[in-house]
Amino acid sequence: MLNRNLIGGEWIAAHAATVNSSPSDTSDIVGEYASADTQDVENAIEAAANAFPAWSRTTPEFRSDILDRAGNEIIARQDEIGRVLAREEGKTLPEAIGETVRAGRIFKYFAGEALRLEGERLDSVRSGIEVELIREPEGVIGIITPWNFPIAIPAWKIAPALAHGNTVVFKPAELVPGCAWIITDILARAGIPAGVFNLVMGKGSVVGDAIVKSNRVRAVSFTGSVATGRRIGIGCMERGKKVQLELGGKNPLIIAADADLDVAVNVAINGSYFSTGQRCTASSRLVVDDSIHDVFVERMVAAMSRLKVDNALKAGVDVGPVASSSQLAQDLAYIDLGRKEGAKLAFGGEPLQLDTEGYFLQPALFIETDNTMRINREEIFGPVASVIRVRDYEEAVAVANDTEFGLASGICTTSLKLTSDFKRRSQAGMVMVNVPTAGVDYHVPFGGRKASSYGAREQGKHAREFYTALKTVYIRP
């Protein structure tokens, strides 16, 4: 079953296959999953078009009803499906879980907001007519998501989707189909329609591509990197299609010179290395007073050193393997880069030998950086974070801004003062006081500026902004 992608209600043996092993041991095959070609996804388009007819007529309720469903089963498997997720992504088992239950309450979450889509009636200022502004579904939706939140992030793309009355064709990242896979078997037993949902796995440069392209899809949510992100945005906009782009970070956590060290110091263990720093909102950049420039770096040092690597499925682990050969790669060309720039490596940076064949990197710490070198830069997507030494508070926020970024940015202090004008002068989408850059809730709207992201946010009440259209109609009666 797994080599089978789910096409029009029916799950359909595809003409290749990829191999699925888990990055903390590749001796460990999580399974054999389709690949699909551009007739596959060619089919899987003209079965959600065909489907949106009746899917977009159906009450509230009934689409409540199925993500109510799915979520209800997601939240019970939530060790099976987590471990899953741990196999074959690579973060640890506890946070594996974590995510998965954060799955099944965003499907939750979207059970309620198809019952709770507003319109609006309006006086025109004509004499005599009325105005109402109703939100309709755009049709069928193309869902591309990334490989390190392999069941959260197509939650919150599949289910306001789904919530609002759009048919859809998802691709997963072709690291991570385990999890897609599971998503949609629970989505076809807690009774979606045929055609509905589909899932093609595979390439990105057949089915990305495919779905891009095809005149009879008519919004694309991707979550990726910038360069593909951009190109997928150029061919969505050369069709008139409706584009929602979320993309790279570099983001900046600053260390006031009032702040508390000991939240300060988990405050940037936590955003720059948990789920081995390949978060989009991870901490990459700590901004750090000179005041207590010396005194974080000796903490945070002696924090990393505690902090345990191995794979992802053994107890006591912090910090699971990265999440590909090609992954761990880039990580160390960036280390070696740093080096080369005149950084200096106060801790980690180095491949690790462990009893599994794996992809396992010690956390690194780069001090001696400025904000012009690269690795402050370019997003590394890896447990990879650079201090940069600050006079005061002014030259760190203006460091934090200097970034074509603007998706998350954090402040350590103990300040009133320094949190709201801080608040207010971040570039970025998300902002964080005391607690981490990376972690987020469900139910509030996600989504940076600048390079960072692009269209509409995503999660909470706000995303009905992406997965609808806004009619306005004049009435006489």
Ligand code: NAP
Second form
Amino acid sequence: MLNRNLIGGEWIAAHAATVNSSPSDTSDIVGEYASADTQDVENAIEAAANAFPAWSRTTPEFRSDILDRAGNEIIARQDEIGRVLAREEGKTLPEAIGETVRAGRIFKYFAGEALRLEGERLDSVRSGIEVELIREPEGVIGIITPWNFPIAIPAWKIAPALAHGNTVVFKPAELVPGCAWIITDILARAGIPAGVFNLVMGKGSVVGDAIVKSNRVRAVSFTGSVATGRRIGIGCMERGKKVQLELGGKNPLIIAADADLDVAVNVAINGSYFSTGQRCTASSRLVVDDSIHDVFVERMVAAMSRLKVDNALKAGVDVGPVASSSQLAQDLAYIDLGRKEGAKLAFGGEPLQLDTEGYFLQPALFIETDNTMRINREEIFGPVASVIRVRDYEEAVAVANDTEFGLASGICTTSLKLTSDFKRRSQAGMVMVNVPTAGVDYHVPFGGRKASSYGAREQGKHAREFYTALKTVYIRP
Ligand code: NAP
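Form predicted in complex with the named molecule, following the form predicted alone:
Expanding to the full complex; the earlier chain stays at the top.
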């Protein structure tokens, strides 16, 4: 069954397959998964378009019950699904189980949102006329997701799309079809009508491209790299489609002079290196006040030397492998570049040979860097962070904001004054005080500014901005 896509309610065999192997142990084969061609995508889009009129008229309760059943099953099977996630993506088993539970909770949250969709009624400025604002589903939504959160990101797009009465064509990243297949199987058994939800696993350049180019897809929600996102954004605009892009980050974490150093080191270690640093919200620039720079670096190095890097499935592992050989090559190329730019490695940066053949990398900390270096301007997307030494808080804020990105930012401080100032002046979409830049709630908006995001926010009740169209109705009763 893994070598089949769900199209129009049927599990359809594909003409080609991809082998999904574990980055912790390349001899561990998770499965052989279908790889769709453009005809499969066309069929999926047609099925979604045909299913839309009936699905958009179902009661909110009908849609809510399906999403709730799916959420319950995901949570009930958290250990088993988490294991597939850890095997195919490489985050540690506890992280993978945590992500699975979060995905289940997201389905349950949007089961509630299906029941809470509301409009507005106003008096017109003209006498005798009433005005109503109605929210309606958009139609067929194309969902294109990255590999780093293989179950949570699909969940936070699929659940609101369905909750608000849209039909879906879903293309997961080729690297992580396992979780996508499981979500699809669960939704199919939770009672989703034929054609309402379609899975087309396969290459971005084939499947993703066909979704973007189809005139029957009304809107595309994409998470991934800036380069791909911008191409998709332009493709959607050329065809008059609604588009939502969640892209990269180069997130700063300020360690202020008055920071509690225990908190600061914990927050930096978690934000920079957990999930192997492969989070769009990872803290990649540690902006550290001169007065505490040396002691902070010393304590970071001590903490990093205690991190256990190994197979994601082993107990007690803190950092799993890098997700793929190409991502490992990118991380190593940036580490090499950092050295050439004059930065010094205070810790790590070497590939590790362990018991199993995998893509293991000792988490790296650069010091003696400045904010003009490419390692501090471009997203590396691995367990690599830089320390940028600053004179004072004012310079720290300037450095934090001096980036093309604006996803998350953080500060470690014990001062209410700095907290209050930073939360206003940070040019990021999400600001964290004494908590890691990575790690967010699912019931509040997620997204960034500048090059990090484009379009409406994801998650929480604000997700409806993207997944519904607003209609204004004038009535003379
Ligand atoms: P990516 O290479 O841009 O791929 C993302 C998705 O787009 C994949 O499903 C990919 O398919 C597909 N794709 C590739 N080329 C395409 C094309 N021409 N047309 C349509 N779709 C295409 O990103 P990634 O490497 O998977 O993910 C890492 C990136 O995601 C990082 O930059 C990270 O910061 C970002 N990210 C952002 C957020 C956020 O919310 N801001 C969250 C997580 C990750 P394939 O599987 O075939 O490559």
